[in-house]
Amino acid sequence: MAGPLAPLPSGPDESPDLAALEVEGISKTYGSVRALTDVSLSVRTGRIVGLLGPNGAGKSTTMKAVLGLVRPDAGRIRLFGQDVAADPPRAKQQIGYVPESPALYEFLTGAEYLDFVADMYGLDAATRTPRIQQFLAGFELAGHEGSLISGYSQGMKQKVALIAALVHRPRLLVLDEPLNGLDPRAARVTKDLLRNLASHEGVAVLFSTHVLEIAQAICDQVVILSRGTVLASGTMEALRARAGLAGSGLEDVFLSLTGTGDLGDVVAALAR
């Protein structure tokens, strides 16, 4: 069995007060939806950030939007202290993105579909095939790659799109799920590289989960979503104190924040 990856090299010396992202107020309809009204947040380097939310908050509509995925009806969106919207190009180039729901193109086999992102982001034969060899061996991946994707497990393919994320050194992760059909060995590597990358390599990280035990074991802030807004932020120490729960987990917390503490009447029924 292979050992656990060994971390990336990061991009250049940053400040540890730098902020990798900036979304600044930003709003977005669809039709008569309001998907996000005035959302604010911020990811400094090497740090993790945990979005969280009950579904349709508008977790995924944020981490679109700032992918440039999605444009936002208003506000703005700063990567490393310049604007997405002025070159999108450029900032792609900075992050690694997880979606919730990968599409991979699953006529390729898993390594044909590495090589491509590989050429997407222009790295060379030489500084790809060990990086990608690296993944495949970590995330127990080696000897397969010559398989054709659509044979892949649920699982195999969300390794193949965690790899793709982290091919290119990305400066900023944004992680939909990111742990969605792993095995406990994979999904314990894919954290402890996280948390790796982000304290020693200056990463920045955004990363949504519905599993809140990941999120109060590998997040420094967290950010909770509600019906398209920011209902609360800060570090777990911050949002124990705002709900009256000190001590508790961030199950609890989440749960009074949301105003949806109180299950015993649905459990009751649903038991009946």
Given for the second form:
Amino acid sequence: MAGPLAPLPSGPDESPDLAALEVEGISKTYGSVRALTDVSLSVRTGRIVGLLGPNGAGKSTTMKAVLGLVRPDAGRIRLFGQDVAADPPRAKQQIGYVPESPALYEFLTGAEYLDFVADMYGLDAATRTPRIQQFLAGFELAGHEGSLISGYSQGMKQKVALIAALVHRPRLLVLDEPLNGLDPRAARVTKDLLRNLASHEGVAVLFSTHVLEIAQAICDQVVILSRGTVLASGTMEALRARAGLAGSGLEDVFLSLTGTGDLGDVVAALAR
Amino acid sequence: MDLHRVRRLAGVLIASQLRSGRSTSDPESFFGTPGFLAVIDTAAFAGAALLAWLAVRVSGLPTAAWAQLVGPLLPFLPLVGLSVVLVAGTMFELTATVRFSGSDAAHWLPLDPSEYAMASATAIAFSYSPSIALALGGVLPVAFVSGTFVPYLVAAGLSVVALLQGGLVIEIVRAVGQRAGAVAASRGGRATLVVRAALLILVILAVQLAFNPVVLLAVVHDLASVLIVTAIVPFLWSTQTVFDVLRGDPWLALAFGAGQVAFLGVLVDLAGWARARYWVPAGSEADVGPVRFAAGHPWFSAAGLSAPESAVAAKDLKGFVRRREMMPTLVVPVVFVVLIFLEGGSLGALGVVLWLGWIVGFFGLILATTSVGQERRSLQLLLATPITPRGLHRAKVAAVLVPVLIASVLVGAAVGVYFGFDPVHALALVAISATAGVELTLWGLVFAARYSDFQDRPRPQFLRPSGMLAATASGTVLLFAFLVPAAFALAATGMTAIVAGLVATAIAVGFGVLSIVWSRSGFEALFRELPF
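Alongside the form predicted on its own that was just displayed, please also present the structure of the form predicted together with its partner chain.
The next block holds the full complex; its first chain is the one shown before.
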């Protein structure tokens, strides 16, 4: 069995200033519901961008649009300078994706699922085997990989989804609340791994979470969405300055910018 | 037992079935409430009664003739309800998705096992009640004019009891099956999955054949005159009760009727006991066997599929035997094949060809139409991988054709031998059934790409009803357009056989090409945007 997670073999030599993902003015409407309005953001290689926002803000829709799972009504999405709509399979080959609620094939074992994913990305046996085993050990799933996924806990399923997103060494990671259900150790491994991949391998990461401490700890930049529009974006310092809350944490900045800062009355009412 | 709690829980279970997956529908909608089923029951009862009343008026038959007709019919009404619940229940309730059948959502509530069993049985009974409402409505006018209204009322009451009994039997089998599955899972091993699937198929098959209304009524009709038999089989006490009412023996009727109601109580206790004794939460971890990572699937690669296409096809094949909700799809053709062997003597060679072609063709149609919808929410992850629309189409064709071609060869050969076809004709029979299977597989994918239902439901349908209706209707026309000339080619000789064979080939090739073009365009559309 392979040991704990070691840094992955070095990936493509990315220029630190290369724009990995450019989302330019995308809009999306479902019937009468406007899900996204003129959303723009970019993720450069080696950077982690946190996508924050209240429930229903459009974070998942934006991420699905990057994957080509949602077709924007307007705007353009480029991956390493190429329009993703021009050659979707080529774009998807370079992306690792964890959806908000990963629906895995529960009738497969963890190993079979990861083998399936490796086949989808064209990994040969010599490449996939040590890599999968390394991830299984790192996420403490070794010994469970022969069991059907239907018997896994939510956290175990989330770990499998994470491994599936990482196994082909993507150049862009699109992670929709990837720490959901993870135990503290696995969450720490994931956070450190993302930082490691970004800084050493030049992987670009678009990352959504509701846990603002995590975003504050690992993101180089933050994009705050609200009601389908970009409310603010930039580094932590820039956001603090914009909110006029120098020295404050991301939670205060977020609540201030999204207009949900005054919660005292709500809490008092609920406590009665 | 707190009947108020039972009623509340039964209402929630019914609503869960009616509303599941309707993410866009109004939760306040009447169509998602038990009242909706009550309206269907009422409509079925009234509609059938009206039609039967019109038939009575138009026919002008004397009362004695109606009495002669309804006399042998009434005692079996309760058995119709029992039969429907058991046949449909084993097919759909026992194969419900683990997540729903686990009913973990209710386990934390302060419920007695008997209360849960009764609530679930009530929900099951209510779900299948339109069938008995239809039967009771159809018999009502006849019973009225023939002067058998009182026996009718007794039969109607006992039909409701029979529905509940069927629901309770399903609950008992489900609890025991859940434990058996967990024990099998704890033993581990890859063979466990196959054995588990085979056992489930056997249980469903046995119930399908034993409680098939045709078989059941024939058997009971023979046995019912023998009191000793009906006396020792509690499920037949309803039938005996109505017989006794019709014969004017109220005391014996009362004894059997009371016995039937008491037996319902016994089943409630038994179901509660089985739930308390055997129930285990769904989703226990099952170790399937040694882990081996390997790239590709040689068989599919040899057939020209790429690595991602092979992976999808191999994954789907595993799903066929491992997913409980796929079991009905595998069982239905087996039931029809068994019926071929039972009824085959009266079919003749032409009939055998048509019957076999129909079974294999529809097996292909059902597998193909459900092949995309069975991806469910996992479609999101599948479409995020670099597979192309054409690649997914090829993978789905391959995954469906493997079981369809195996079935056509095995069943075609068995039928050919059983009915004494010579080797050439037996081979032709296999070829015709295989072609029918391929044709409807390709046709089914046209609808799978456009009408798939990806919602999570207790009884997954995989294809929207409108799609299923369109696929079945058009598939039937297409199938017989090919099968009739093909059967003639097999049965005839000389020029007629050649012409019929050419016509059949042209139809198969023509529709095959059309199906491929239409299904590919459907897959392209599927990839444009996630359909949920």
